[in-house]
Structure formats: C-alpha cells, structure tokens
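The chain that follows stands alone, in the form predicted on its own, written as structure tokens.
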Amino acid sequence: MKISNALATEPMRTLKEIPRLAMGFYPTPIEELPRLREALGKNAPRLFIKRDDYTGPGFGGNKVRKLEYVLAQALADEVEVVITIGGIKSNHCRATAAFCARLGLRCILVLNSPAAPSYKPANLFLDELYGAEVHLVTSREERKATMARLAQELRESGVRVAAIPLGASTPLGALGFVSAMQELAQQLSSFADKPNYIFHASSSCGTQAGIVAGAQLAGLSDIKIAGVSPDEAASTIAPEVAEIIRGIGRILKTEIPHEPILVLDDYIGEGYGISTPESSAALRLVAKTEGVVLDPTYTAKAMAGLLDWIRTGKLTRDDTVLFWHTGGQLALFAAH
C-alpha cells in the first residue's frame, strides 16, 4: 500500500485548491469491534468502525463532507438562498439547515411524506429549530418539481439560488469522500492489519463514488467497496455510482479506474425507511456487544448486510472489514 506516493499525485494537490469550508471535526475515529466478532463466531473477521456519525455539525453523518464543497461552491458564487430536498427524515436536510444557520444563508427544504406522520420526527424538528423553511409534499417527483418551480420563482424575483440535488450527491459533493479516503489512507498507515473490505450504506450514491474514486487516488485501489442499498435496485445505483466518478475525474483532471461497483440489494426489505427483521436485530446487537447507535434507514441495513456476510461464509476470519458509519441516528427519536 504505496500511500505516501499516491497522496502526492497531481488529482490530490488538484483537490487541495478547491474550495472547501472547514466545518466537520477529522479525522473521524476508527474503532475496532472484538465483541461483535466475538459474538458472531470464531469464523468471523476482524471489525474495525470507522465513526462518520461524528462529523460535527447538525448532529454529524456522511452528509457533512459533501456540504462542505457545496456549500463552498455557494458561498463563491454569493449565493442568498439554499433549496434542497429529501424524505421527512432527511440526513442530509437537517446537516443543510444547521450549515445554513452556521452561514446566514436562507435555507428552504422541500421535504415528502406519504402520509402526515402522527408525531413529529427528530430531523424534521431540527430543520425548523435551525429556522428552515419547510414544504411538505407526498411524493419524490412532487419534490423534486416544487424544488424546480421555488428556485424559479426566486431567480425571477431577482435572488441568487443554489439548487443541491438529493443528497448533495454530485461530482462535487462526492469530493469529501475523496478526501475521507485520504483521511483513512493516513489512519491506516499505522495498521498492521489493514482492512481488505468496507462495507457502507450507499442510496443517493455519492458516498459510494467518493469512497470508491478516492480508494483509487489515496493507494487504497487493494480494498473491495460494498455498498448496501436501503432502496434502490443495484441496477439503478450502480450505474449513477459510476457516473458520479466520472464526474469526479472530471474536476479532478484525470482519469479514474475503477473495478465493477459492487451493490448489494438483498437486504431492503419493504423499501426505503422501513426497518427488516434483520436490521433491526443488527442494530441491537451491535448497541448491546459495543455500545453503538446505528440508525434505522441506513447502517442498520448497511449492517444487516455485512453480518449476513459472515454468516454465510463470504466473510471469514482471514478477512478485516471495516464499516463506515454514515451517521442517522436521529431517525431513532420524535420530538414531542
């Protein structure tokens, strides 16, 4: 793992001059996990965590590294008011809002729910605390629509509008995880057994670009990246995966290889919010042998996917995982 080398190519010194906001707390820590393999059977790989969900502000997660260039991007081109949108529970809604109240930026989500929920979710009481302004919709077309005519409506009244897609999954928001593959690149320097798999969470499909191009930039092209959808088909993500690091080579000025981008999709149950029998027990597994919260929507099934892999055989005690906590817990609670 030639790191020293790969850290000093021209795509990484390219990164360095883009603009970025200096507003997560890194590197985040990596944990290792011994009485979670202990309790999943002396077959089992070596765990380590890697604590995304301490990020810092709006209550941390993966959504933080990506706000951090968009949000830097908005800031350069003077930009009055924030539109974004996402699911009532949204991550990456409440991590707009809370950069949003850090900046002085007007922020407006366009938030879906199928139904009125009967309590009010701990993110969706965040986003208003942060002083978002709020439009519920039941559907994601009808967001993605009211998103389009609202920022619309604010440039012809004369007011500059940066409009972030889902996730803030662009080229330019998979950037922080090009840099978080940096970070660990430097974490795991000093690891005598280093990881040869990563297993995250992966949905609007920026992460998993970040991860992937940045394992590729940072020398750790050895590590295998899986990613484990809360709702989407492979077929779907992938190819946006994909598209999102071409994107990425494209700021960057280069070229970025990459393997097949392996999805795995036996594991969303119902769909996309709504727990599986086997996420639910690996979320209380995992808070009883070590003390983590994960959440319900993603690393939940994110966890259910690599302990699945375990049980089956494809993961053994020859291997070293380690997991990419996205953060979410707050999906956890309602505010009442």
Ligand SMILES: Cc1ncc(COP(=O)(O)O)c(C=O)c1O
The other form holds:
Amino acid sequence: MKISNALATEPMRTLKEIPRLAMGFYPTPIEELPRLREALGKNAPRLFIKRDDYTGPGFGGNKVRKLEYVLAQALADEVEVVITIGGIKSNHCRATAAFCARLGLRCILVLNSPAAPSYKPANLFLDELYGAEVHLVTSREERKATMARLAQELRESGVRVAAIPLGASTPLGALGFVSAMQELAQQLSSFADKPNYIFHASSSCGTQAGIVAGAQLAGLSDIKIAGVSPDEAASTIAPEVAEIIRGIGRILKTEIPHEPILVLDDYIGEGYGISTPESSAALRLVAKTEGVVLDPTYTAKAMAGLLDWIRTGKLTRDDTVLFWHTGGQLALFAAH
Ligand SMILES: Cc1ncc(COP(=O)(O)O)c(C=O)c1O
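Return the structure block for the form predicted together with the ligand; the form predicted on its own was the one displayed.
Now the full complex is given, and it begins with the chain already shown.
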C-alpha cells in the first residue's frame, strides 16, 4: 500500500495551527501480536496493535487525544469550570477529571447509573481522587439535562463554563484522531507489511470520525476502518460519525470524502457494559497469548468482532490488521 505525501497538505497545516495541549506520550507504540495470530490458525492475518492505552496522563486511553484539543480551547476561552457527562465507569470522565486537576480547573461530572453501585468502580474512585464534583443520576436523558442546568446556573452567576459533550466527541475533539492518523502514517512509513484494516471500538463516534478523516488526510485512505459498537446500532453510529467528519472538514477548511462508514453492531450482546461470552473469551485470549489486557466494555467487544471476522474467513492471511487499543482497563477494577 502506498503512503502518499499528504502529510504536508493544507488541511494538515491548518491542523497544526489549532491549539493543542501537550499532555500525551506520542507516538504510542505499535506491537505485533504473533502468538495471538498463531492461536487463530494458519489462515489468520498478520496482527498489530496500537497501544493508545499508553497515551499517558489520567491512565491513558483514547480520551487523552481528544481532550488535548477540547481543553486547549477551554483554556483559550478562559474557562473556570469544566462539566461533562458519562456512565458511572466512564473513562472519558476520569480522564477529564485528571486533566482538570493538572490544569487547575474545577471539574463537575454528571454520571448515570440505573442503580447505586454495590461497589465503587475504579474510575469513580479516581474521579473523586482527582477532586471532581460528582452528580449521580439514573438515566442518560437525565445526565444531559443535568449538565445543561448546571452549566446554565453557573453561567448566570458569571462563571465561564465549558460543557463537554459525551466522550468529547465533537469535531474539535475528533481532531485528536486526525493527528493520530498522521502519527500512524509516519510509523507505517517504515513498515514492509502495512495494514489494510483498522479495527477499533466505536461508541460516541469521535474516535472513528477522526480515524476515517485522518486516513483521508494523512494518505492512508487505502485502509478500511471497522468501528465495532459496544452499545448502539450501526444505523445510529454511522450517520453520527459522518456528521462529525463534516465538522472536521469545516475546521480544517476542506471537504473530506470517505467510503460508507463501516460499523459492526453484531457484537453488542445484551447492551452497554454487559460482557458477552465472546468478548470475555477475547479478553482472556489476548491477555494469555500476548500479555495485553483489554477492557470489558469497549475493546473486548471490538476484539470479539475482529476474531469473528478471522474465524469466519472475512479476514485471511492475505490481510494485515491493526487493532487500535483505546484503553479503559480500569473498568475491570473496583476500589477498596
Ligand atoms: C476505552 C474506550 N474505547 C473506545 C471508546 C469509544 O470511543 P468513542 O466514544 O470516541 O467512539 C471509549 C469511549 O466511549 C472508551 O472509553
């Protein structure tokens, strides 16, 4: 596969001018997974993993890349309070709380959980450790309304507030993955066997939007990108990804063409945060063969999708796949 010289294109120059915090450790490593491949049989594709679980502060993960852009803008706007939302084990909220602590910003988190948890999830423990103020609500609808109300009350009292949507999945946040694709293009320039597929978990859509847009802008448009959903239907996620890509185009002042957005929604099982037998088996297999730990909510389901594509022959030894590890392993743990 050719990697064009698009790294120096006009949109990528525009990207460089957009304020970004230097928080993460880049480039995140790319590792090969030979023992996992061997366990999958002779026809398995060559497998690589991009370790965005190692992005750095606040226990890493994909949110670091997005928050570098979103919080740089908040600082430019002289914001005093950051409010955001998520589930009670939210990785995004934990990373936001960590960044806010580091930047000296007050952080308010509105977290939903249908019932009070019988144990303290590690992410919730860290939210509080990082000094965030936590509001617990019972539904997704309520958390959005609560964020809007809290933001309005603060604004009315003269406080400058940034209300960050779910997963920081705005076009600005998704720029983190446009630059990640630029980083990937540089890493792949020394690869003899370049991936023709990327598999990753896709939920609030910013990661996939940034990867798809970044592939176009960084000369990696030959790579097919499969976002595996841990919760929503493909018919919900794909249009949202496309909408964020249009927003990225507006920021970078360019039209971003793309293939139909590929979202796999066959691996959700009973729903968000509920492991399936296949995702649990995938988590165990990758840990046992490669010493790489996935998370139960997102990456294990994405890996279950990849393993299914291999076992059913949709991917073969003629393919090379890059699995993007987006972090989140703290969901495996509770605090004491
Ligand atoms: C560990 C992990 N992986 C993947 C995702 C999905 O990323 P996105 O919300 O940008 O689609 C998330 C967050 O939702 C996450 O926390």
